[in-house]
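Starting off, we have a lone chain in the form predicted on its own, written out as structure tokens.
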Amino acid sequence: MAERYDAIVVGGGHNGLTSAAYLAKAGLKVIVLERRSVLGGATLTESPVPGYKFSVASYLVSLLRPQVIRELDLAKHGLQMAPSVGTYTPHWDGYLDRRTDHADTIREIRKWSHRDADNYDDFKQTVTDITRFIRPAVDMPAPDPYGDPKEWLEYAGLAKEFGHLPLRTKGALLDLITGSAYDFLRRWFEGEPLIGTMSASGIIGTFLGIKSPGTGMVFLHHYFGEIDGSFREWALPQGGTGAVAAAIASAAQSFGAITRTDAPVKQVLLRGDKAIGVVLESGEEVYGDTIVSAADAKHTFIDMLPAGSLPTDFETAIRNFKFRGSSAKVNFALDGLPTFTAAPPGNGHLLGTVSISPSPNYMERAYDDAKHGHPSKRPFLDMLIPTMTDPTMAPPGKHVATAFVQYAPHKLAPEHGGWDNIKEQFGDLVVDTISEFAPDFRDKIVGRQIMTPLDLERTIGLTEGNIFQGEILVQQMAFNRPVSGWSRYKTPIRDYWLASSSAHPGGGIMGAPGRLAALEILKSKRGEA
């Protein structure tokens, strides 16, 4: 007779592994089924160029919840992170180099605008106040406005705190949620490289321009993060982002969870309206009392369930859930560090992020191309050289550079013929963009890996290549994620749960959807939900 589990987790990305760890820690018999030969999902380190390690998709950590780090004791399981020190923005007329040292940052900003330097502290305080207010919502299930009123009790403290916020902070919060990243930043700043760089937080993974309403919400989402209690700090995991998934997997296994790779799930098995197991593409059937999907909403509800399983209105809502992949990744193996034309002495500016976002107009024009189905002729790039802090990712004296690229629309205009036709051309475009500011960059390249939106979809399983498993839009957040009335990880199928970034509070290397889903499942098993 086939072995039976208390919980089957479909998908071995960081959220699936997090759910498995919490369920196993509570004493459940858990198995994780991952379709690829390696765990991690988009939180992945691989070596497509021999001797060089790439963070293939995700590349920085900030949103990973401190509860997950603490409660799973990830440091004991090998997780080490080094801070990403500042952001360097090359410009045609110089550069902006914002470091963690506050006085140095103010001096850098003052080079471009005295007004911006004078306003910078006020901006930081306002955003910090907003973040401190709203951050608890990231660590609680979203209340269902159509469900049990008791769910709102968890938010009573948040509502009380909102009443105590200064009026100007309330106004800024509402502006962020409903407006654009650009308009929000213009309240304080005027300098080209400062606004261009900071507005990038409003478009990452989103098919909108910096001046589009809704990008303020994306901007806010990226400010939830912290490292060691410090807001808006980013870190590089030692060994690449795959080290995050490896640590969580190790924690899950230490609690007794079983992980299986090369085990793609074809369909969820149902008995009436109840999930009872899964069937793998090999034909093997695995049975469990609870099925947890860490796949995105489309895979969870459209691809893995038998046709006709869902209520019509729910299925319609899932089919209307916006993915709209808009970004790509290009990873480089280098035989030396690039030299930027305009940069401070030494290589300190390469310890953090290199942001090719020289002006708001540059950023908005990049979106103009994408609106018509074209990769941006001059794209926004967020580039890191992780070997500056972790030399183990390349041979001695060599380096790795990883470039997040936007815009790269999943749906291309017909004249391109598809991503496979223009993949290498796109990689060359990225090289040209970096080389505009660092002319020797192309000469340093000894290998590269291009991950188009189509590659992210085919290889990692991200629908339309969307890195957040659904866009971070205000209409797709909180109690609307993924479907209004179904935000608390339950689904219309009994004992079938959603624990991916398609659920509240959204995407990024966060672990919150996985953790919160597991806690809700455990409450349900105790008869509390």
The other form holds:
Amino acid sequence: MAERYDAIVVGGGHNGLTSAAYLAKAGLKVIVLERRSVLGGATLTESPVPGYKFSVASYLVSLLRPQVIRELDLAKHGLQMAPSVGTYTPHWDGYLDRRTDHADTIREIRKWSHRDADNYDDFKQTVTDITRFIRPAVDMPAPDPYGDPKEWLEYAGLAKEFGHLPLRTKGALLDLITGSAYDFLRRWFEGEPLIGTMSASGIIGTFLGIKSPGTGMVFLHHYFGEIDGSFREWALPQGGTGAVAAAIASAAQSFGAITRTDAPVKQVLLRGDKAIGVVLESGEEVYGDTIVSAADAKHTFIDMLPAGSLPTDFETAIRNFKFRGSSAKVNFALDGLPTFTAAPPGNGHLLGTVSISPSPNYMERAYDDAKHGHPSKRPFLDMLIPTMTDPTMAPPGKHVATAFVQYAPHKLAPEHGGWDNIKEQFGDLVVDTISEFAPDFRDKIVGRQIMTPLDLERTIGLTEGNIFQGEILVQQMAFNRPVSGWSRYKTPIRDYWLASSSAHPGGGIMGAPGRLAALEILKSKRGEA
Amino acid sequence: MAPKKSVPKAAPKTLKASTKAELPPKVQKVPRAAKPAATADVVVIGGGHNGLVAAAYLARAGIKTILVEARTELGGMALTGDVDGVRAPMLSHTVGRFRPRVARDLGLQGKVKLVEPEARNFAPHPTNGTAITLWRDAKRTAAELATRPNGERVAAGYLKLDGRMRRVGAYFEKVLDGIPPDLDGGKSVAELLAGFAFRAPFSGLEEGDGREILRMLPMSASDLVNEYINDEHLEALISWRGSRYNASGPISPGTGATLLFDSITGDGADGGASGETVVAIGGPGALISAIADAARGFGAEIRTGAQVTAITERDGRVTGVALASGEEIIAPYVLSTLDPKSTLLNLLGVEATGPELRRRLRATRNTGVTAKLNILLDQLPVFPSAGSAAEQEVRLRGRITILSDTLGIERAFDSSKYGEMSDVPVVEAMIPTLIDPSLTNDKRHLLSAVVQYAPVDLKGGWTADARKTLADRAVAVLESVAPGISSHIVARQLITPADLQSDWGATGGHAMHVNEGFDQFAQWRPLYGIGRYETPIDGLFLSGAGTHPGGGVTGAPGANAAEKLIRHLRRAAE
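Alternative state: the form predicted in complex with its partner chain, after the form predicted on its own:
Every component of the complex follows; first up is the chain already shown.
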């Protein structure tokens, strides 16, 4: 007879591990069941090219909640993060190289537009004010408009604060929640590479263009980023993003949680309307009081539950939940650094992100292709060379480059014959795109790994390859994530909880859904919720 | 938000303007007046339907009102004009959604004849020979849809969507007549919960519909419709109404809000999934005349050919308007129905508006992409997919929308983003002479067509060649569903967004003044901070399509802004 646990966590990605750690820390007997032979989910470091380590799917950490780092003592468990310094944007007529030094940044921006340089501080202040105001919401469960008024009381402070915000902050916040990233930036800026690159924060992982309303929300989502209290700072974990998952796993284990890999869950076991355990693909059954799913909403509710176990309205809502993956990941093993044609002297511009986003129209046209079912002819790329700060990722003197590529629509037009058919061609396109600005890039490549949206779906288990386990759309956020009335991690199945990025506050390496779900579960066990 | 249902009957006898306002405006800002300046309590700028409605409400409340219209004719974009000697709707060809309560308040019933055809929307497919008709009666629509491939499911989905839109539309019917709630109003926790949680305005709605509204507003029209309907032609046809007149496509988020606003139901409005189609006999100008008569009847003074060159102000307080003639009108209050950029950027200086507001307002989306093509035909064109001649007479009385699928509309939209006109524009036509033969009084027919997308900032400019190209492309679209129509064209008249800018004064040539969608909506239409009709300039009120609840011949922005101003005047008089 199988062993019994207080909590079974399905999925060993960073959110599942975070949930497990919090539950185990509270004294629960917890097991994490991971389908693959490695932990981490999309927070993963692997070596498909021997000697070179790639952050396979994700690449930067900007959103990891400081509470998670602190409460799980991740530094003690080996997590080391170096701030990612700046963004370099090559352009046909030059470049824009923004680093951490403020005066340098202003000088760089002034090369393209005096007005932009003059407005930059006002923009920064506005965005800082907005994030400061909205940030607490990331660390609280979303209140339900039709729920217990108690839930809204948690937000009363925030609502009161809204009343006191200056008009410009309020207006800008509404602009972000309802409008496009491009229109938001246009209020301050006009420079092509500046708007092109900054607007990218509005489309990452989203099947919309920079001019589509709604991308302001995605932009805002990326600006929650906070490392050591400084906003919009992105960081590179030493050892790749897999190191984040490893540290959280180590923390969970130190609290007594058991982590099992190669344990794919086939179905959740129900008794009446209550979840009582899971059955693995192998037929093995594992029983627990509480089942926590860190898989996305589709796997959690459609694939892992017996048909007909959900209320019809809820099931319809889940089927209407949009994934629409729009990005791919291409990782390169390099035997040297690429030389960009238009770049400052030295290699300092390669320390941070290399963003191929030279103009707003370049970005918008990339979306137009995708909208009609084609990979962008000239895609937006966000490339990192982690070996600039972490030489352990490659053999001595060698480098790795990891490129986030958009758009790569999950649903291709029929003429392409599916992603497997055009995968290598797509890899070549990425090489061409980088080589347009760094002609020797193609000669430095000694190996590459292409993760199409289909690969992200098959390998990592992300439905439609969506990196956020559900699009960051206004109608899929806060109290609507994943379904209105079910935004507080509970599900219509008793003792079955959702702790993945499909829940509030959404995707990215945040650990927030995992942590908030665990806290709600513990509250419920104490009889408080 | 409790929608204000009626206008206060009793008006204050005298209106006391502030001492400041009685001072003459700065001399250097205004050309010297040739004759003594006229005075009024309120100057309404713009003689379109909203300006006339506002003037009528103000005059009805006993307020001395002068309306000034730059053009020689009233009507703005709701104008009955002239095509080759024939009276024709110039721009808007329907007057559906005109608020019934406005008609009641102003006593317009019986003054203008409105006709609502049974067929609201006929959609001949441009390539495959099929057609969809959306009838006023949803059951009749469903019965016809059921004969399409996968028809039973499509028909059931349509009825479900129509039901949802009607229930939600009943909520929006109230929203339309109200001043958007003040998000700052929350002083106590109770108020915050009521206002911030959106609960109070939702009272009377079932929980399921309330939840749906919060989800639907930011959605794209195509996502919204697609949840109910799995038929690409029908999905495109319904979701199109979220982008009509706007620089967006059915996939653009926020077009769900526009679609829902266009589907209001209740108090005489009857939108639903098909949307309303209401035609004024005599063209939209007949409605304009009726409102103008009502305004004059209440005592408003209406001047045409009177172009405002500046709104005068002193120390942040409105003092009146200056006209192109050199004349000035002294008034402590100005209500402008021009587009917000014209009002705040062009008619006022930076010292009055301040750099912050100007910076934000400049970024407001108002790129016009909609042209209007008016065609005079020597006979009724034949649409084979509409069936027999008798059947055609019935089906063609509503809007005739020519599009194929969502991505097709998106493709047409894509080119406009880069300053190009669509190869295959979306065309929404009306044949007003089928309903109102008095327009031509003979066998000739008028075809009035909305042609989209053709951007105001067309690369190379709106040359004669460019105009011909667009008209030809629109006619080619018509030809695809009404073969032979080109040979019956007697005259054609194209009005481009550039014309809307130069001849109608709409900044950006946008028919709705500023783009519609969830990003420029309710109290953030056109911008948060000036979305409740009041502006930072004392005495200046905004109205018109650029304010809540937006464009279309509703009269609602005019009525709401006037109510707000009347309330303000009452308080000031106390």
